[in-house]
Protein chains: 4
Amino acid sequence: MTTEKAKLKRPQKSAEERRHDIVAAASELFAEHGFQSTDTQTVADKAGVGKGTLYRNFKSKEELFKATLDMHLDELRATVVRARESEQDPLEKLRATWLAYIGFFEQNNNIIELFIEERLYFRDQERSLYFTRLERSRDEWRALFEDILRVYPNDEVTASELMDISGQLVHGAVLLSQHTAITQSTRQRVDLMMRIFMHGFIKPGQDNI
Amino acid sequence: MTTEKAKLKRPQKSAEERRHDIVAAASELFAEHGFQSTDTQTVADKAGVGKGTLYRNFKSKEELFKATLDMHLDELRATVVRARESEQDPLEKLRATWLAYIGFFEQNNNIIELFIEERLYFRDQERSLYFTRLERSRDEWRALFEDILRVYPNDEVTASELMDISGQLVHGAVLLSQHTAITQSTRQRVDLMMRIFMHGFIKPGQDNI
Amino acid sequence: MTTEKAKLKRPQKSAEERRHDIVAAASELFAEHGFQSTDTQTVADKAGVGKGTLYRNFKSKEELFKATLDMHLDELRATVVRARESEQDPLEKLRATWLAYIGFFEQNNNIIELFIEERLYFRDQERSLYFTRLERSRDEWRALFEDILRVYPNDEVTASELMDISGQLVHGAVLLSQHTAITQSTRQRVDLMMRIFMHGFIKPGQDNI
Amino acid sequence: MTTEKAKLKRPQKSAEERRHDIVAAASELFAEHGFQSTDTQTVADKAGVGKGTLYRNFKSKEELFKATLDMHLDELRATVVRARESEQDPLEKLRATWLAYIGFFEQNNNIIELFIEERLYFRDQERSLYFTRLERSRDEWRALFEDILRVYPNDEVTASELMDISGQLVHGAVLLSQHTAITQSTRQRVDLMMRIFMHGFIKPGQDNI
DNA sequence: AATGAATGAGATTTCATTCAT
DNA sequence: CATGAATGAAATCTCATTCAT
């Protein structure tokens, strides 16, 4: 009778927990392995569970795919508004996103593509949740750097303008970030591109010589 | 009306014309559903060729693969020598090459996308082809960037420091080209992409009122 | 009526019994095709299972093959076995063994032909299932044929030489028995064995004549 | 001019050595890996001539498998004759012809196993070649025992009963030959068929002690 | 007549998903 | 509700045979 008890108590994880360690457990063979190379039964073991119960959980791989991608937004997105919160002086504030936004791909190692693998396998599908989300953020971008051309005005170039080229800098760096010879720490990398950002290379007065 | 007659002959294509539809094909597919989702037997049927055909020329779905990803490899590195030496002064052949570059990728939908499935799958075999041709290319890169500051001397910069700004601004741009509604013409993106690699966003003398 | 309603539910079969059902079935489609073309599709087919079960049971179909042979290889045994503790006089004993293997070659059929094969096929990996095993039992018949010698002795023959004989007239039967024409029973031809075997054909005293 | 002569001289094997030349890379291929793992390609190459000629020459690989059979038959029966008319007395013919039964056996590796994959493969079809020719040569060998008979008479056994008998014995012998610790040289081992064929195990006046 | 590139049916094996227990 | 054995569609690759040159 105790036993019995003892017995039902056992699975004793919420359906929360349940879901969260098999999204962890995908999360990080889907990010060795590609989502196409990662095979359900892997991530079944790994979570601690049985298939079943994967698919309890998931419809199918491409939702607990879509899932794992959800989860790593998720803290992507509190990790960016942390930064960006930590400061008051609008560069400053820019110079901790992009540091947050770098540092988080540099620590979730091939998250990135996941994000574009999502874009070829689901293209007819809907629109990319990474895309999405980005798109979602714009405006809090763009705010940003409304603040910052308050501060600096310059007439010749627009917000939206500055955000596209601050869209590419970041993700450029994160793309670029596990290939090439990592001779500069993050911050340092961070500090060049603020650098040429606020001023580029050209020093003034040198222009048009 | 004589070519007419040869045309309805089957095999009279030259191998390295099999070879090339084998892979124009390829490439198509690859590019629309990745590399995982295309079925060698379509591969095949766009090509015009029996699967044995195939696999006479290509020992195996990956090697095709890679076979496809060298030879968009060997255009763009065409396309954007080909840019670079259209122009005399460094400044203008860097906008060129930009130009060239993203210019490339945004006439080969996709084709990003495939680089970096081979990062994912092929990861634990050999190094990413793309990364390796970039690398092989980065002294022709440092050059520009050296002559540029030959003509605009910048002590607190270094060549490659603006190369790997530079990587980062294209690198972003092609990432991002597809998925940013697009309201500029890529002409109009690299132009402001100069301007503020050049001379940043923040008017001389307004530093740090 | 109860257990009726047990065989209507598809997946009641232990492990156990789903292997050997697969084994089965292999092993009658060996038999009668060989082991190249017999496709496991089939297999699976008669064994009315799926083919992932297979798959989940035997790693590949040579293994499934080599199961097959195993299985033969342990009812051979156990029948040679019994037949030879059938018998307390050593000739009886050897009469029962040699009745025992032919007879269990001549109930399956084709089986004789089946670790021929293997010879064949897995010639380069590793020694073949049925020599091996004949090479593990040649003490046991080295044994019989001590016994036999110590009840009729003879020093210009050794053990080791009449159990080649013996093996020579065994394997042979079974070789051509399902070719020649068949004018006797299976006792008869055993019976003529051993009449040969203990005397040969020449009447005593009619030697060199 | 000239050369168009020498040109045309160049396939200067008759139709019979192109043929010869196939049937005996085929051979050697066939015994070492067996029908089916022989592809025809590899055949063609050895025999130095285009996949194209082989099926010019031969329906079918089937048709060539039986080809090369077909020849190695005739080389046993050509053997196994020359050795019978080598000798005068009948005892001595019969050691004669199993001597070269043996020996062919033992210097064609594998070819006995190829005589038993045909009755695999094409049990359907009709009857095995090398048992439709042991079929023929029956009378032959029938003959041999009678006058051994003649010799030795002995109304408890009949020709063909001792034919039976040294079939099964050379027979064995063949199949066992490659798999037995050969200690004993090939006329060793006949002189001992013999002795036991001959006279059996058992001393005379020993018998039912 | 000889060649060997092209063919495609067919074989093995995998793996996402289901469902009886 | 959890489990994992069972399933079979689908994918890769092979190889006997054909046929244009």
Given for the second form:
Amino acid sequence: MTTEKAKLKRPQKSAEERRHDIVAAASELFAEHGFQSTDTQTVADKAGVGKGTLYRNFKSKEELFKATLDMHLDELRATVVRARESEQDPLEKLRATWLAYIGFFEQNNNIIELFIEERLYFRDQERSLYFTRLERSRDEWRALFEDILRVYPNDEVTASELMDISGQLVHGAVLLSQHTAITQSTRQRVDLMMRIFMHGFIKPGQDNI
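Now show me the form predicted on its own; what you just gave was the form predicted together with the DNA.
Below you will find a single chain and nothing else.
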């Protein structure tokens, strides 16, 4: 069979599928080689499209790079929201969210490299795309911490404070796992984080503060 006939028989992908292929290829190459060293022709070749098709979908390499971040942030959001909605008790919702969040980055650790590249090459941005998206969803996530305080009342802390502490814990856990050898499973780490988050580490009667 000639090459031309083979091309005719190959299933045609939709514009949406081609766009996804380009972004997926770009994500892998940007994470492996960095934004600066990744050539759009290499991305097009890996995605199996012509360079013209790439530029019909993305006006520049910068726009393509941001599309890769958007794709992964959409995946992250879908993962943690699905985990949150799988539980009824608000603390279990939080535990499930932490597990999903940390697990997402452990399974896709190359995404951390993309966020680092963004801060390195897009310094003119006031805020990274990750934190821009995070800020937009604050009200939605604050509702979870308000539910926690309704079920487990504590007048010494606000829902916003709980939310900020939670964010610092999981962000730190993700970054730490990139640079140190972790011997505990993700679930073991989350269980320990939850115990300290809920009860602290000082036994009753030992608090001299």
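Residue numbers count along the first chain shown, from 1. Treat the numbers as computed from the prediction; the structure is a model and nothing was measured. Here, rigid core means the biggest group of C-alpha atoms that superpose within 1.5 Å across both forms.
Peer 1: Superpose the two forms on their rigid core, then report whether the C-alpha of K51 is displaced by 2 angstroms or more between these two forms.
Peer 2: Yes, K51 moves 2 Å or more.
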